[in-house]
Amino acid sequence: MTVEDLTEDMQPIAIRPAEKADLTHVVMLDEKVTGIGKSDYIFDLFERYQTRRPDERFFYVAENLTPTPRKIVGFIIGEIRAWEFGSEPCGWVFAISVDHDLRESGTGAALLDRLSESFRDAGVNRLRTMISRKNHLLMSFFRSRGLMAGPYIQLEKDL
C-alpha cells in the first residue's frame, strides 16, 4: 500500500509487513519515541506476529520511498483476540509509532488504516486499545480515528 503526499514536506510511504531486516530500524524509532529501550522485546514481538498466526496477528512498517536508502518512518503492531473478559473476537492494537518528524503528516493513520483493513479482511468489525491516560497526542491521535470509550473498565493494583 502506498500513501500520497498529505503534506507538502512529507515524502510518499509505503506500509508493508515488517521483515527481520527491518527490526534494528523498529527498535531504534521506538527508542527515539518513547526513550526506553527494548530490543528483546520487539525481537520477540517480530517473531510472535510476524512468523506465527499470520492471519490473526500483524506487525507492518512504514517506509519512506524517498530519498535512498529508504527508511522505517513508523510501526504498529495488532493482533485478533477473543473471548477475554466475554468480549467477541476484536482487532487490539498495543503498538504504534511514527518519527517525531513525521507526526500529522497521515503516517500514523496510514499504519492504523493498513491493521483495520487486515482485521476486517479477518472478519473482525471492532478495533480496541489501551492507552495511559496521560498520553494526550496518543489520545488525540485515536480520538481523530474514530475511537472512544468502549463497556470496559481497567482495574489494576500496586502489587
Contents of the next structure:
Amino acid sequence: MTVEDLTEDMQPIAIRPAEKADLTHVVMLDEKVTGIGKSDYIFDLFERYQTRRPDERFFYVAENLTPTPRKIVGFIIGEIRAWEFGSEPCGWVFAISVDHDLRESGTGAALLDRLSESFRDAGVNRLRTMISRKNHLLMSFFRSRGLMAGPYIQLEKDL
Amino acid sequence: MKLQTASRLAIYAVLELSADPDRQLSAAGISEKYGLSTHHLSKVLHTLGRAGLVRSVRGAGGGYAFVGNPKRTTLLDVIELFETLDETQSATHDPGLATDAGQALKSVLGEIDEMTRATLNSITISTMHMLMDRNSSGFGMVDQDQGRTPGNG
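After the form predicted on its own, can we look at the form predicted together with the partner chain?
Below is the whole assembly, all chains and molecules, this chain first.
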C-alpha cells in the first residue's frame, strides 16, 4: 500500500514499505548520513523482516515523487518487542534517516507517523527508541514529535 | 535541578514572545503575567537582545519581539546566556576531589550533568510550545507506572 503525504513545504512524498530494489539506495543514504556503511546489516534485516513476524516488523521508505526519476530520501525501521527488560509490548524505532537536503521538510515526521500508525494497528500504544545523547539533531527531532524520557535507563560497561 | 532566576525569566520571556513573533510585548506586560520583577526582566531581555533572540521596538506600541528561530533555539541556548551548567567537570577546588572517593563522586555527578545538558539541548522553543499545548489540553506527563517491570521482578 502506498500512502502519499504532502509534507510541510509541500514536497510530494510517498511513504511505502521498502522493497528489495530500494535497499541499495537505503544503504547509500544511511552511509551518507551516518558515515558508516552497513550493507550486510540492512540486507539481512530486510530478509528477516520479510520472513519472520512481518505483521510486527516494519521497514518503510520515503520516496520523493518529483523530480523524476523517483528517489529514496528517507527510511524508518521498527518492530514490536515484548518483555525484554521486563517491558510491556511496545513499538521500537531502530533506525530513521532522512536525506540532508530534505531536513525540516516533514519527511521524518511522515515516516514516524506511518510507523506509529502501523504499531497502533498491530495493537501497541507506546513508541520507544534509544538515541545517543550526543546526537542533538535526532534527539530534537524525537522531542519535537512528543517523545519524552521513559522509565528505563540504559547502562553499559567496557569488557 | 534548579535554574537561576535569570534563566527562568529568560525562558518565560522567550516563550511568551515566540508564541506570536509579530506581536510586541513590554517587559511590564510579561512580568505582570508571571509575577516577576520588571526591573530584573528588563536586564534579562537586554541580554536576550544581545544574543539575537529578541529585538526591542521603540515608540508607541513598542516593546520586545522574538526574532530567533524557534525550531533551532534550545532551552540550553537560552540558559547558557545566564549560567554555566558543567560545574561538576570544571570544578577543581571541591573538597576531597583528589581522593579516590572524590573522583568516583565526580564521575557520577558528571553523568547527571551530561544527561541534563543533553535534555536541555534537545528541547527547542517549538517543542516547549507543543508541551505547553499538550499540558493545557490535559495530556500531561508520561505515566511512570507504565515503567513497572514484571519480567525483571
